[in-house]
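This document starts with one chain, in the form predicted alone, laid out as structure tokens.
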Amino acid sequence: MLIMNALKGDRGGQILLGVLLVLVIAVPLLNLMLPPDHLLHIPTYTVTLMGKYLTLALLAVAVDLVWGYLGILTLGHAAFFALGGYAMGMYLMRQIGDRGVYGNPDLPDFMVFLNWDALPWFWSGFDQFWFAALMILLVPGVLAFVFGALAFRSRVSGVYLSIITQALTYALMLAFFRNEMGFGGNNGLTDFKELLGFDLQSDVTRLGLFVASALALALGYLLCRVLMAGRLGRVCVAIRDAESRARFIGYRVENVKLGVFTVSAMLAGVAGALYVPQVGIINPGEFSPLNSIEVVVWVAVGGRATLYGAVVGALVINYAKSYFTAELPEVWLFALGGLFVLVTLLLPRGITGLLRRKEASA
């Protein structure tokens, strides 16, 4: 009942969930049931690419939750995404066992290469999936909670908050590049073999990860929609539009910001965890501040404060990125920057805002 009320009047969200349902059913059928030379056959490579796009769309939803509804322009969500990815990567590395290059059953290859004598304490427990799943949520969530508690209760806002979120992810990137941190240094974590006993290179596993990504996006969207469709959402919008007034009439603005920011970080962690087994690697480059800026561009292009607009922006831009980096790699960054400028000037409400305006005028 709560979900039905949240989706009432949310035509874009209803369409999004319907499309995801169709994809979950159709993509496995078209991949497994049709021969490779059939016109409608979907290759496993395409399935993996689509799964990757869906995880990035979930990251965009997480950013839209705090930027669209609270007005917090976060430039550090790549950190939460990467931390979730590293938690999954650590579990996948522990599953390799003695099948690594050096055949050590306890230590990942990079630790053997660097002459580590024993597994670091913070790697303990990552041989169990339930523990890794807990860390995927807990590590980004705790970091966001501590960071948010310090920032929001100090009433840091606006461009200053954006700068320190960017500084956070940059500091983590520099830290993870160091070999002595125990996370693979510059090369990161890779050469994964299996997930929950399933071969990561098999078509069935790839399809399973795609379905998991679609379900995670649907559940993440529903969670955000339920939160923002009720009283909490109205309070968030009030804080975004007139924070001092919301504070004056008695709302604990810091607590609202902190709670929503923490939920958003945990969603980003889940997105990162699903992203890693599909791309086969996680390295410190995922912390890059440029990645966080790109996510903001996705949300702006799709349409802020709609949630489904963030999904549209993420899918459109990432498809364009895949195309242009292959066909015209030297102009991709210029095209991305030009697109952001054009959207800001001509489509302040993004693609979905333009569509809604056309519907209203029809």
The other form holds:
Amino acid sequence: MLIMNALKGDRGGQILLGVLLVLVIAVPLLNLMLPPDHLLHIPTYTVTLMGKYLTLALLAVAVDLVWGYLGILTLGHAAFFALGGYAMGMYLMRQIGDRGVYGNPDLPDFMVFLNWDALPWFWSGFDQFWFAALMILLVPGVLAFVFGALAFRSRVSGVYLSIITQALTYALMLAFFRNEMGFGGNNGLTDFKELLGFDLQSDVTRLGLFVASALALALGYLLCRVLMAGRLGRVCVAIRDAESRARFIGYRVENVKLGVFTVSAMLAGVAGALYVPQVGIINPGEFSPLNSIEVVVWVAVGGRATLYGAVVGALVINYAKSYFTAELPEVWLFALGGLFVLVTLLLPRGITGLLRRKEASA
Amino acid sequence: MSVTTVFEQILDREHVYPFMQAGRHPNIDASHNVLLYLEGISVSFDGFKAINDLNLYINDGELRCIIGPNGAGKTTMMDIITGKTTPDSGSAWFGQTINLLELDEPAIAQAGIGRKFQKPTVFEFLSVVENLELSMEGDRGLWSIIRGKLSGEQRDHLHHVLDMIGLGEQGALRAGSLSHGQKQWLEIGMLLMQRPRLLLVDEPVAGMTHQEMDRTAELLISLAGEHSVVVVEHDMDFVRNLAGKDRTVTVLHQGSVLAEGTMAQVQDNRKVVEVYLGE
Ligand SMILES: Nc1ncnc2c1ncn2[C@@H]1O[C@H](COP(=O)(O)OP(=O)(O)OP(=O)(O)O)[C@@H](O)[C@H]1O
Ligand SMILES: [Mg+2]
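Provide the structure of the form predicted together with its partner chain, given the form predicted alone shown above.
Whole complex next, starting from this chain.
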């Protein structure tokens, strides 16, 4: 009922959810049922690549929620993504057990290598999936809450806020690079074996991760849509367009920002957690400031404040990125920069804005 | 609160949670007939005294015009009343019981002070009706789940305001597509949705045609009585129209009150003439 109302009039969202549904059914069938030499067979490698894209699309949706609807240009959302990823990575490390190179049943390889003799306290609990799942939501959520409480209460906004979000992710990157932090230093966490008892190399597990990513994207999209279709969404847009007006008619602007920012960070954390088992590694490079900027480009290219535009932007650009980095690696950054400039100048409402205009005039 | 009410609230997307809105002050005590007290207020920016020992009293239901040359401190005075600027010294009370200097902007708005900005500011991306809806007086608990459905009483109030500001036909338009004058009216309408006791209106007729000005004057005059209205304006014809024969006009100069009286008295005041003629 609630969801139906929120989706009413959201053509883009209806199409997106329809496509995801088809993918969830068709991709496993085409992967498992058809022989590898069949024309329509989807190799597991491609399934995993698609699953990875879907998690990035979820990250883009999270960014669109705060940037598109609230006007907070966050350049640090990759930090929340990476934290969710690390929480998942820690669980996967603990699942390795004594199958590591050093065969130590209690300690991950990198700790043995550093001559540590016990698990640091913050690793405890991560052998339990439920605990890791909780941390995937809580760690990004709490960080976003504390960061947001400080920033929004003191009314930091605009460029300054963007800069401190960059500083946040940069600081985390430097911290995670240090071996003493206990997160594997610059190698990060890798060599994962299994997730919930399923072998990460098997086709079925990979399909499962793909389906989980598609479901997470669908649910994340619905959550954001339901939030933004109601009164809260209008309050957000009001704050985005005339913050002081909103304040002077009695809205607690900082609380609205804080709540939405925290939800968005948690979504980013979930995206990161699903990303890590599919790429097989998480390292401090994920905190790189450039990553956060790229997400903003995806959203801008797809079309701000639509949610589905963020998905389209993330998929299109990441597909292009995979293509370019394989075929013409030196061109990629120029292509990305050029695309951003072109879209900003010619298509202020992004790719999906083009379609919407057609629809409106038809 | 029972589990079911919590559940209902979560399902109700129109619900205004307390965290979205400030606490309300149900009892404004204007029993001495004075609604707003500003006493000995001073504020300086980098050593420059924008407001200098300002004393101002606004009566309950009064329509007060405030004039003064550019930089006199008129907007800064509104900033202080609405919590945007904290004065260096002095006191500001709303009625007998509400100390404005202890509250922040949302709390002051909820206490019943509405403010129109010098530069008209509306939510351009939203429709006229949505602008008014958002400004609707607060926490009215359970709103209808279906978007835009208000309770009958709320809808009546909204339509009443819509007609009052002359935008009855424009309800579905995006606020951004309104003319400058219409935006000014919409902003006044947004204040009215809050059912404020005190309206602070900064330069409401900037950029309006003469016809629009006359209608604005009518609107503001009709609001006095039920609300107290403070209007800051440069346009002397408009002020003359508003003040009529016996309403009080206050002249602000260099951050304090230079003269106060009826329009005729103020116009004859030598100090005022000097300030305006730059002697
Ligand atoms: N935030 C601020 N920082 C520094 N100076 C300020 C600030 N706000 C106002 N001032 C100065 O205080 C003085 C009073 O400004 P104010 O805007 O209150 O005048 P005003 O009477 O509203 O003028 P106008 O008729 O032009 O709107 C001006 O000299 C202005 O430059
Ligand atoms: Mg002014």
